[in-house]
Structure formats: C-alpha cells, structure tokens
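Just the one chain here, the form predicted alone, laid out as structure tokens.
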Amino acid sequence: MERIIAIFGPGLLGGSLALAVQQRIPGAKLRLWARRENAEAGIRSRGIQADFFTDAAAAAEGASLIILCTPVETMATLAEQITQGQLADDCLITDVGSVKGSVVRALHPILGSRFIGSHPMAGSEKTGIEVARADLFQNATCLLTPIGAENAELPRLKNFWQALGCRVLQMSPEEHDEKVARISHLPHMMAAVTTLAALRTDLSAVACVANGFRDTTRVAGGDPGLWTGIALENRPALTAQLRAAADTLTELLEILDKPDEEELRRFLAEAQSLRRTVPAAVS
C-alpha cells in the first residue's frame, strides 16, 4: 500500500481521510497540509499522527499519493505549487472535489497523467476537522473520472478507496457532473429555496418545525462559501436540473389550479415509486 499519503486541506473530508488512513492503512507515513500554522492544533487534539506543513512543495516531496481536499477553485494554484518540489516518480495524485470537468481541465495539464480525479459521495452540512471521523467513507460510493486511454495508475486509486470502505465507481468526468447535479446540487439548491420560501416571509413558523421539515431541509445548514463555489463550477449541468425542476413545479401549480385530485395522485405516486428506488443508507 502507500508509503506516503500527503493531504492537503484537514477540513471535514481531509481530516476524515487522515483518521481513515490512520486506521485502515496503519503502514502509511501520513502527512498534512494547511494554509495556516494554526490549523496544527485542530489536527493534533483529534489524535492525528502526521507530520505538518504549511509548504505545499515540501509537503508533496516524496509522497506516493497526494489528495488534494481544498475548495475546487483553489486547487490549480495548488497543483502548480505541489510542481515546484521534487514528486516521486510513482506520485499519484486525486482529489475530492464535488466538481470534476472544471477541476481535471484545470488539473491535468499541470499534472499530466499522475492526477486522476476522485469524488468519494460522502460528507456532512457541518465542516472542519473537529467533525471529521474514521468512518466516513465506510459503504460510501467513491466516483473516478480518469481521461483518455486507461491510466495504469487506476487500479491502485481504485485499491486506495477500497481500502477505506469504499465501493468505487468510474466514469468521465462529463458524465460524473451531470449525474451529481442530479443527486447532489440540485438537492442542495432545492433545500435552499424550501428554507427562504418556508421562513423568509414568516420566521416564527420555525416553531411550528417537525421532522419532515428537517429532513427536506438539512443540507440548506451547510458551508455556503464552498456551496457558492461547487455551484459556479458546475453551472452548466446544475442550471439545466434547475430548469427541469421549474417545469416539474410548474406541473405540479397546473395540476393543483385545476383542480384534478386524479393528476394530483398520479404525480405524488411517481415521486413515491422513484423514491423507493433510492437504496437505504449503509450505517
């Protein structure tokens, strides 16, 4: 397995994978990369073995895998700084970003055919290593997106994530953003437009709040800087999920202003047998 995995970014995801590694991978050397001398501190009190850095070239010297767990826009000034040290020649280097046709066109010339694009389908509205656990990844999907011909590197990535609990998935980076403006950003972008026009108008309907309410409302609770940026990157396929989620509520406005209880059956018992199609979370 690796000898050398080099974080960087020890938020929620990086300092998941940290604990992770720590646990699952115990012969690996890890390492951890922060922007700040002060984000040491958060790192050590959740029992972290790593050594830290604050230079990203010293940091990637010598590492067999780097994973780079910062904001999607930041990571191409990543890249070029992580260039500057001296990369082993069996470097691999990934990253978690929610985005990947943005990240692999910022990414790839800069890194040539070591990067390979991951998203593991895991996280939490709440962010910062001090929410960050070894289980994270447990039973999570992780999606890879390599480009062109099939690296070499693929099978050790696709050993990486597995080794953490993961069931790895591959497909283009096109098609990985389609589909997670599908199940993932539209979802967020919905729960924020069901918070503002549940509360914006009337915020002492919050008393009133129950578990439905909740639920549908969750992720709308998460970082809106890094959801600002997942957004912009993927405007393309999230705006087209917008858009089809308009119609779909224009449907439903139509189907109520008649009123036709009928129509009105047949849509909720789609949205019911759709539903059902969605596999249970694995705890």
Given for the second form:
2 protein chains.
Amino acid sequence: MERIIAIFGPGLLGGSLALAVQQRIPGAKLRLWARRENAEAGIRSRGIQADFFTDAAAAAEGASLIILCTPVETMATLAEQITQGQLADDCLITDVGSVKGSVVRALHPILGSRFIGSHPMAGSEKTGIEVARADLFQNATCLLTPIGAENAELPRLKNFWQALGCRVLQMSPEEHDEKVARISHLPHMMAAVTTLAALRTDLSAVACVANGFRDTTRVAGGDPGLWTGIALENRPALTAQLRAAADTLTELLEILDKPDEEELRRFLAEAQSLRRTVPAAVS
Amino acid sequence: MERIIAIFGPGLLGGSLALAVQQRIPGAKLRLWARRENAEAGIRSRGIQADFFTDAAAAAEGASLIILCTPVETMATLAEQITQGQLADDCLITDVGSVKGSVVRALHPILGSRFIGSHPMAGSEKTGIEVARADLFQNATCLLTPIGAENAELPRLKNFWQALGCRVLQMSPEEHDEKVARISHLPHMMAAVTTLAALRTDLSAVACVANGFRDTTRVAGGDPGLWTGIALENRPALTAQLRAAADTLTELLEILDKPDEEELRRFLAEAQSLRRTVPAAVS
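With the form predicted alone in hand, show me what the form predicted together with another copy of the chain looks like.
Next comes the full complex, and the chain you just saw is listed first.
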C-alpha cells in the first residue's frame, strides 16, 4: 500500500491517474506536480484533492511512488530535478511513456533500480486534464519493463496497476518497443497517412464519410507534438514497421495491377483472419 | 408512397432494408428474393413479414420499387432476369452497391431510365441477415447517382431513403466512385495493410493490442469476397488512391530517415487538421 503517490504532469494520463488513485486507493496521499502554477486551477476543477507543486524536488521528497506522466523527451531532465531532493528509502519511480528503450536508457543511470518503466495502454486522441477520467485504466493492458536482475519492487508496481484495473504484462524495454511499434505506433502513422491520402487533394470527400473512415483514421486526430516525440524516440522499430507496411502496400498494388482476383481474395482473407485474433475490447 | 417494395438479396443490407421498411413504411407490401430456398428460414427468424421468392421475374412483377442488394458483380445477370417478367409502369429500380460507375454502365442498357443507382453508406464488417437491424440507415448518408437528363423519378427515390432516416446527396457515378475510393475503399485496404504489416510476422504482439489498433483495423475484418468484388469494380479510382497513400508513406519514411523533427510535426499536424474536418457520427 502506497503512502504518498506523486504524479508528475497533469494531462490526460496524469489527471486520469489522480482521479483513479483517489477513487481506488483512498488511503494514499496524493501529490501533483506541474511545470506551471496555472495548472492548479484545472486540477481543482476536476475535483482532484492533491497537494500541488511546481518544484519537482519538493514534490518527490518522501513519496513512496513517483509516476512521470510528461512527454517522453522531457523525462530525463525531470528525473535530474527529482534527485535533488531527499527521496524516501522505499521510493519507487515509474513513468507512463509510450516508448521504453530510450526512456529506460536515459532514466536508469539517473534513478538506478528504483526506476521501473510502465506503459499503460490507455489514452485517447484527445489531450488534457479536461478529458481525464477515473476509469481510463480499467481493463487496459499495462506493460512493465524491468531490466537487469530480478527487481524486488516489481510486485509493488504490479499491485499498483492492478489496483487501477489493469491487466499487467512484463517484457524487456526492447521487446516492448518492437511490439508497440507494431500495434500502436504503426497504426497511428497509418491513420495519418490514410487521412492525408484521402483528404489532402479533395476535402469535399468529407461529405461522404461513414464509420469505416471515422474508425480507421480516429487516432490521426492525436496531438502532433506528443506523437512526434514518440515516433522519434522509437524511430528504429517504427521505421522497420513502416517499411513492412510499404512492402505490403506494394504487394497489394501489384495484385490490383494484374489484376489477380484469387490473390486479392487471399490477401484480404489473410488480413481478416489475423484481425480475428484481436480480442474484443472489454468495457 | 410505394405500393410493393421488392428487395433482392437478404444479407446485412437487404435484411436491414426489409426491417426498416416494415417499421417505417408500414403501408408498403414487402417482397424478398433470394437465390436459394433455404434463405427463407433466416428471413422468418428475424421476424420479417414478406412474400418470399426465388424466381426473380416473379418477385419483380408489379413492384413499384425494386432494390438490388446482391454483390455488385452479380447485378447485371439479376437485372436481365427481372426484365423477363411484366414490370409495373411506375417501377423504379435501384441498388445498394458500393461502386456506381460499373454498375450504372452495366444496368442502364438493361433497365433504362427506370434505374437510378443508390449507395447508402452504412454497413459493418459483419455480414448476413443475422446482424441486420432496422436502424442501420438511420443518420447514414445515401449517395444517389442519376445519369443523363433530369430523372423524374429521382424525388421518389430521395423520399424513400429519407423515410429510412438517410441524409441524401446526389452526384455522378464517376464522382461517386472517386470520392468513395477516398473515404471508404482506401481506408478498407489500408486497414488490411496495417493488420498484415503488424501481425503477419509476430502474432504474439496481439497480446498488447489497445483501442487504437482495434479502431484502425476494424474494417479489415470485413468479408474478403465482398471486398474483392468492390476493389476490382472500382479498380482505377482505388489504385490511384493507393498510389497516393504509397507516396505519402514514402514522404513519412523520408522525414523519419533524416530525421526532421519540424517536418514530422508538420506532417502529423496536417493529418490532425484534416481529420478534424470529419463530422462526428450522429447516433
């Protein structure tokens, strides 16, 4: 059971974490850190009862669990600031970043084994504390990426995410980045590519849009700054996936050029059968 | 007001049309034609009160409105069979196919000006009368593609779709195929490409799937036979869209290869701003 939980970065994820902790771990004292003073109003307006900080070292001091919810490229600087204060002996630090290799490589030298990466696979194309919700993590998969020897604090981190309703999986940072490139970063970029190809040269086509287009391109509405950071941090794995997609698109164009009806049916049937392995969302 | 409505092909669309007509146009007599006798059981099990036919000419005889809901590549043969019987003087014939250029070119010589193409933009990745529902067309956009001179029967066809809850737009068959390639056929193929690229070489990644992947690839679960037909019937427009997508993907890969952070942000911001022009679904 955590004594003091300090959340850094009150956006969609940090705000949802605060709401979820308040609802499901009522014994824990809650702290929220933001870069700017004026973030406090948004936090209060969502009914979050937390001590508010803009001083990172003060927010971290004595906390039993610290969760970094800022963009991945800002985390190393924040970690340096946190270590300026007096960290509790049992202080466990994690993050919610969508990339783990570069984050772990950057934070481990600063924070040591008290840091274990987390990636709760929850979010939205919308951003900001206005859209935060207490049930964001309910039934989400949370990927934990400990490194090196058995980490004694891993069960504590698992318990925390499970208390918020997550299903927890464990893998190496490298395996995480490869798998997440496949099933999160690739689809995000493909949604952007599809949106651009469809609408760039004829915006009037939007009048005919139905749910197929809405769903296929939904995540292209996500924050460009956030996704630029993610794409650059996970560039090698993402690029490999995008090249695989480009090859698959070429394969489809060659089938259509012939055209080969049987091959096209096989191509679409293979996609359908792979898509059928995806478990339905639990709500 | 239609006297007798004959629906050909009791699948998701035909079955949903029958349920919707029954609910919203209770004065009309309903007929359903299927290729096989054993389709009748499915129709009855969904509570559809219709006269059932396997003889196309008999099903069409005396009907005021005939709606073809079979795969696009079968419609010409069906149209030939329909004209063997005695069509009513006021008989209006339409279809619900996803492609209009090839359908209109095939059916107009057979049926003349009594034929006007329709494309209700409603459906699902699921197929069959089991998933048919009376409200499938509620708030959907229906594209009508009359050709040649002013068609006196066009207002009747508009009234029909509006009675089922559709918003009606009118355009030429060629404009239809180009726009629908952009916002329906392209996203479908991109969902298949994304699914194949992500899962073909590592099915275990499916354990990490979240809603971003689910939505981006949902339509890849659609029927391969149906979509093979659609892709081949609309091959020129679809191929042009897929080439645009391949070029856009190359553009993204070049940005990532440099890597150019500012260009990547611009690329994603352009996609976001185009995606924001898409109206939300009305439910």
